[in-house]
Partner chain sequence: AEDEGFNPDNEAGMNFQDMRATFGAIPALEGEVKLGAVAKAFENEYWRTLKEGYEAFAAKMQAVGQNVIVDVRSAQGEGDEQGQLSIVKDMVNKQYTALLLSPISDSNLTPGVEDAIKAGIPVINVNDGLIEIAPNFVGPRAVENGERAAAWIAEKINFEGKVAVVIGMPKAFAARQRTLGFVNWMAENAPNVEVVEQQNADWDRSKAKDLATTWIRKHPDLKAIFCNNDTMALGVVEAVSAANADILVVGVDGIGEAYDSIREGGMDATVDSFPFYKSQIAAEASLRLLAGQELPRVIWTPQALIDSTNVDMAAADIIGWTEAEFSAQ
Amino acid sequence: MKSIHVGRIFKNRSSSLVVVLLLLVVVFSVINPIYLSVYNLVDIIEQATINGLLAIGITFAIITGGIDLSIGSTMAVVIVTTGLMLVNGIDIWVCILAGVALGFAMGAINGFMVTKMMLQPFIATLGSMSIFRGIAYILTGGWPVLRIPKTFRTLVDGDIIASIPSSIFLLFAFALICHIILRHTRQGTYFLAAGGNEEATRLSGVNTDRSRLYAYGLCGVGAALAGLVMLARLGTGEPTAGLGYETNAIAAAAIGGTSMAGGRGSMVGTVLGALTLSALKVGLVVLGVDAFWQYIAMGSIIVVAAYFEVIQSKLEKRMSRLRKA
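Would you share the structure of the sequence above as one chain, the form predicted alone?
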């Protein structure tokens, strides 16, 4: 009964986000018809690509009851490392695979600190955030990596169909794969169980440490893919890339229904959360709203999303009492 009830909640949350997203489009379109243009709608999805990839990855960490504050720094290391490999003539596919593997390894390092060193996820990833950022600066001497090959940029973020970049397809492909992992594999069940009740999950014979290690590794993969897209989009490898990006990723996951306490999450909801944030940001830009107000809007959304989770939890407890009665 409980799993069915939770499933219905996620379905309703996703449906609500679709309604909110459509309302944003309608409201901004009424105020400024340019918002409804095909080019602008594609731009909304394109702007959500990097944040969406980060949010999908961090959803795994949050579901297991953790957090990863280092995803922006992981992005930077992958960006400069891949950039240096590319400008030195290494094969594009080798560079891409190396970047993804590096992201997984950096995420696994966070997982190791959380599981084996018994550090709190906040502290562990706060430390790695600084360490990884320092590595990015050391690798480049603080200078950007220039002359990224056009072939790489075209492959990762080039237009495929009518000005639709390949990075959008990468976003949805990664979301689909992660959705299958989370909802249709045993490991996905372990992720959710470890975040819901780690001790009970461990007593049932599940290796929760390994599950968390995999979760943080997948979080690193999301950061690596986001880094590759940014590298292709900008054409330079900046060691400062990704600063503050973890806030938007966490916000997208929270809006999408991922519980900050762990045990609940949906890749569909996370993607919709990223699209909702992007739609709001682009709408404020189209209306000419000052960038400073965008920070206020972002913070307000995070608070509302968190409060919605509190209300949802209270409703679940009330429903549980009614069923027992």
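Between two forms, the rigid core is the largest collection of C-alphas that superpose within 1.5 Å. Remember, predicted model here, so these are calculated numbers, not experimental data. Residue numbers count along the first chain shown, from 1. What changes on going to the form predicted together with its partner chain:
- Comparing the two forms between the two forms, the rotation angle of the smaller rigid part against the larger comes to 15°.
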Second form
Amino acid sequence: MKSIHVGRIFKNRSSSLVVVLLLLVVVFSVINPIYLSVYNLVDIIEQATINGLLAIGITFAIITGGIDLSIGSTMAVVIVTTGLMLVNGIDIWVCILAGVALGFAMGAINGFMVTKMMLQPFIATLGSMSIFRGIAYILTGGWPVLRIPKTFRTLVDGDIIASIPSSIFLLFAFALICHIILRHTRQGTYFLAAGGNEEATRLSGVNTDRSRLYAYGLCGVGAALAGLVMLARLGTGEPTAGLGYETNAIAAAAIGGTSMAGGRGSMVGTVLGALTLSALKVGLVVLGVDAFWQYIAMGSIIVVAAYFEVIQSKLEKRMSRLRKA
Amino acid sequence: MKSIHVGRIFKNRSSSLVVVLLLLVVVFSVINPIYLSVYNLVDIIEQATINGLLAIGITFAIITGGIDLSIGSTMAVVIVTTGLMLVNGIDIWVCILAGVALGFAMGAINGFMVTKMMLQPFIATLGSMSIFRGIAYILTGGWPVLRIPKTFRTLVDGDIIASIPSSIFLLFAFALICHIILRHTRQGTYFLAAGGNEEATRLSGVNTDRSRLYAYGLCGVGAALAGLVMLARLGTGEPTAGLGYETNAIAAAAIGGTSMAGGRGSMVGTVLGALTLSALKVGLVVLGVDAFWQYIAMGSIIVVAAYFEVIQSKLEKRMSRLRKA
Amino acid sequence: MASPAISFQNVSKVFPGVRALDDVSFTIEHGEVHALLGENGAGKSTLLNILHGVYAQYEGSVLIEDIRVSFASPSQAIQAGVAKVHQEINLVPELTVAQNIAMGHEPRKHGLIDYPKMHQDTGAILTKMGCHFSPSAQVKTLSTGEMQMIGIAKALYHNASIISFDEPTTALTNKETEHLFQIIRELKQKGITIIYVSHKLDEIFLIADRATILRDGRLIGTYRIADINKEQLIRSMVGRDVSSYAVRLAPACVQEEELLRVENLRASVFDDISFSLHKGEILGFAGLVGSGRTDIMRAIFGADPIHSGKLYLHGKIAHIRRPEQALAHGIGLLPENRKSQGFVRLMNNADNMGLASLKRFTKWLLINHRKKRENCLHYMDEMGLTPRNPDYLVSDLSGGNQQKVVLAKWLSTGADILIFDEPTKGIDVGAKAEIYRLMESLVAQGKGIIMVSSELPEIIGMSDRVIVMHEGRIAAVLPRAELNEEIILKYAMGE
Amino acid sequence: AEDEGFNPDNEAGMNFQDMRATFGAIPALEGEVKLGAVAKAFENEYWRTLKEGYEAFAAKMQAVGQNVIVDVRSAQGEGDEQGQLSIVKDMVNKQYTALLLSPISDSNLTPGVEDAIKAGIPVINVNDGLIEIAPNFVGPRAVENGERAAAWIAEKINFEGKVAVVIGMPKAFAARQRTLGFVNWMAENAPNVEVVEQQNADWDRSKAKDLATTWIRKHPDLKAIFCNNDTMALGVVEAVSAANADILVVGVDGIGEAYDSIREGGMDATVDSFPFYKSQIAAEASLRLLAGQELPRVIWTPQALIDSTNVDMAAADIIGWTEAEFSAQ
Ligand SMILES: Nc1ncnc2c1ncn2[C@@H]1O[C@H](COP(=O)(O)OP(=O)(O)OP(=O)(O)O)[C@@H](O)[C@H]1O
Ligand SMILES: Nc1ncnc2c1ncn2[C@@H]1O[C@H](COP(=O)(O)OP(=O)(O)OP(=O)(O)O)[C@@H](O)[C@H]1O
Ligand SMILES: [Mg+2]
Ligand SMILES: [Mg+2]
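Take the protein just shown as the form predicted alone and give its structure as the form predicted together with its partner chain.
Now the full complex is given, and it begins with the chain already shown.
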């Protein structure tokens, strides 16, 4: 693993996002210094955990040229299933493993529809979004699963060091693993290649169907982890959980430089994207911006952040030209 | 216009959807014959108008390889603006024209971000979705616009023949015009071409940026028309209108065979897609299916309809090969 | 005539790390066919792209009819009567042939597209070019050679006064090339100025009046074709002597042992295909455009489904339904359309080259990026790939260099059955010779090569045996001793 | 049923008159009292009215010399669960004196509430949406919304015929309880009334209209439609008038538009839960808690059915509102 340099990780197009993020933090803290309080910063990361886990997962699907709209529903199914297992006294680790496996399986079902049934990813996962949501409701009859055991909540979202909860470590650990998968394993290369040019990749002797299936599986794992964190954080497993969460996850990936057309993306960018969104959200709250104007501020900053990235990649191209010429 | 044959219009990959639609109607009517009453069939089309208009519009954006998440918000801005104009006694036709022009302009703003600012369509329109929604709220301070004049309501959504409201004619007229634009004008070809291979199209001397801008503009027009119909139908202009409507519009387009990757799609397919969704929805209501199971039914039928389309296009391919050989 | 049709004055163009054009000045006269020659990466396409408004930023100036022009986009160039056949096939697959040809200049009636006229106009061009597909066919159903014809038809459609052809014949066989030359001669007679880029030097002598040679972005000189011979041309292009002929230098090394046997292969576009490939053999596949050669190769490789037929590898039956199974059996396929099938645009040289052989660079689940780069550098040296930079995006390479990357991808796998579909497509004379030597050394190692090629000299010069295809069926199997152009063409045309 | 956790409807609550009678005047408090109120979404008139109530209360307290400030905020729409949580966390971080929370879902504010409790900040759950771990709840009895509507409808249709229910979001607390109240009341008190349809329209006016259109055609003899809120009821009214049908339409919430509609003969009734007063009661309760009074867990706020007979009566008269008394130490 010598070849994983922190510098390299941050180089790829993510630096503009770091700038946007820092700019946001500076502007907000100048207007209201309380923004910089530890509690608030932890809150920003904490708010980014669920969306970040989802976004990391969906980055895999997007990179292969697909999309997964069902992550919110997958989350809900994992939440109620794991929740039911937990309240029935099943061992915590078994529950966690079962949840993750379930997420992978649901993702793989999407992958199956996309590869074997050759459905368009958007439409396939639109279908499964609805089906999975129905399953989540039916599993509990629509009721929330109450009284999730304290042990589970502490394990997954309890404070570890100072007031930093374990879920934050989970986010970064998952991001690191996914970064390694994407950049340092064969399947990762195949994800990017299949998203960039499916036919050329297939003709290179790569089983692109299998790779895409894995990508959706990993996407499901991200959703499952997000579900576990949510379950631990809220202590209640609601079948309505995660409704509409896919939009924010996709937004985080897109702001982080993942191309919606596939073939390009990075986990660092995605995590930064999730952090930017949550820094923005928390900032607007701390400033007490009027709810209606928040819509405008939020939208504008998304556009600006994305535009920053476009400009940076343009500049970079020009710079490297100058440097090399 | 001799070259527009009804047969031709229906040939292109839409026939499988007609089959799905008929199948749905047959199944539902066998279970509950009331489904087949004329009223209900009109009802199905009526409930498909708003989604249909949105879907026709967004089909343009999708065909060029883009997406427009902001249509629901565009709808809301058009609704409150036109609503405010109407209650202030401005001439109905002026209001309608203003609404349509506003929709075009908002679409063009999206187009500008996508072409000139080179933002990814998903992220650009995610931003404008939020901004436009904010504008709709601010315009009325969050209050609905009440007492839309009867004259406007009758004109746009009043019964014309028997109990068939004018909005149904609007839907089909708009669909026909858009079909002609797509298949029989240069810009239509350029939309498809830009979505299929941007570079090749540009190298052929086509101003693809302008074409894509137009496509987003037309998308905005679809949203505006949907807004006008909704305003007439409800008699109240709510700034919350259209929240989340983009998903169904995209679903209609996708079920209708529009490729999310761009370059392929038809207006006939999109309208059939919207009709299928609404036939399904009405059917589930008529049957009184439990809300939870509705999710599962809805999702399954989306997947099945899409799979039908895949199988049909496969068969078609094989047929054409045999014919050739 | 007084003023030249086109005059390039001190044109320079810089890409990251590469000076693609360096102070190039020369003129092109009215109504001449002007060849533009040079090695891969010499700057030919770049010069044409500048002329046609693809690149708007460069140094120096371009004059047409003594008027300085600077087209900001291809559409401006086309409007000014300057049309181009691009080096890479660049079409919209979902649209029809007619729509692609007429793109940007569709005939209209009452504001709507006049489809009957469009089909008529484009059909006329296609007929003149000897094409047999319909203007209403979807482009995605056509073979690569047919697509290349459409690219040419596009340029002809505009009635331009200047047309440049950037390697128009890479996937065309003699017969189609003949048609093209006939058309070029007619254009010339009408006073239309033509710039012609090709690595097939024989073509230059058939069609061109003068030739300008570039090397490493610099102008070497402009020569009248009548005053120069092939060897001199090559020397000024490459800077040294290279044999321009596809010839076997090493002795034939065909062994008894069968590597691959195909029995009664059948699919929609071909039927009853049976042949075998031996160890150490180069088996040529000849045929006209659309004769089904590519489809057979793709079927063997598992890229397309077959209806029936058997495949034997080393005498044992093999079931290959997917490319990864072919790869596992030691079969490699160099596809004919590099842009859509050969490489991943967003990936760099090292990643593209390693894509098929990634297993070799993986240890403990992790990829050894250093080894992958070393492999890349190795082949870059072996094939003279420029710029020698593993991080360069393949899409930024010149056409010929891209081809080398795709070739290296398959050599990296160590496959022992190599199927090359148009392997020297767009490759310059010098590198071509290197590839021929490479093929010889591969067969000397006991590998078998199937070479599909539309260049008859190459087929005749390199093959141990040639299979000639006609309309999806094997028309003849010719041993090396019997090879010559007439007989191959005879069978290819079904006579 | 099964263990559904905390349900205020099943608790022995106390209404605001009893609260005042039991605990007397509002005690005075030292220093600044900064109340943080979090509503669901100001896009909805209901929550804007709630906000006005909070602000009116603060103004009244200021007028009597108490330094009470209310900061009322809302999430960005009813889907913004995380954003709403951010607001609560921000309020905890800024050490507000007490929190008055109306959560989007039953659990989305849980972590914020846990933090608040840890920081010793009193939390009052103001309906709808349930916070199980919040020590106090203020709101109307949601089942009663449905019961009142049912009683009124049954009366009007002579205790027989077909009726239908337009549900908000499936299983949202308010939707669940209102529907349950309606259906159960009919089952117990009007056996000849048949609830023939129950479907959800996601609180959306247009969807509710579509639903009703289909029902009206399916059941030509439908007598009444009960909607989980007024916005949906207003959509249903459009469907009813388009079909020229004679169907009673009853909503819940009592928004201005519903009042107008009742006056104009559109909607027939709405069950108003008086958000303007509800928030004042909630704020009052928070001051009592801060002063150490041991309030019961649930305080009921008033509700009333509004129809053409009382649509022009002042709200204060309908619910018998009096200003709270204040003890100046
Ligand atoms: N878009 C680009 N970005 C960076 N470098 C480029 C780009 N296009 C071309 N180059 C570089 O410019 C040089 C000249 O390329 P060009 O395509 O003009 O060569 P060519 O003479 O057409 O070669 P070939 O015969 O292989 O087509 C090459 O070194 C190539 O790598
Ligand atoms: N996907 C497809 N659908 C329908 N027809 C196809 C398809 N692909 C190829 N064909 C047809 O099959 C025939 C054989 O094509 P193939 O590519 O095998 O020819 P080829 O001999 O390699 O010719 P070329 O020199 O043009 O590459 C052509 O007529 C082509 O139009
Ligand atoms: Mg070139
Ligand atoms: Mg071929």
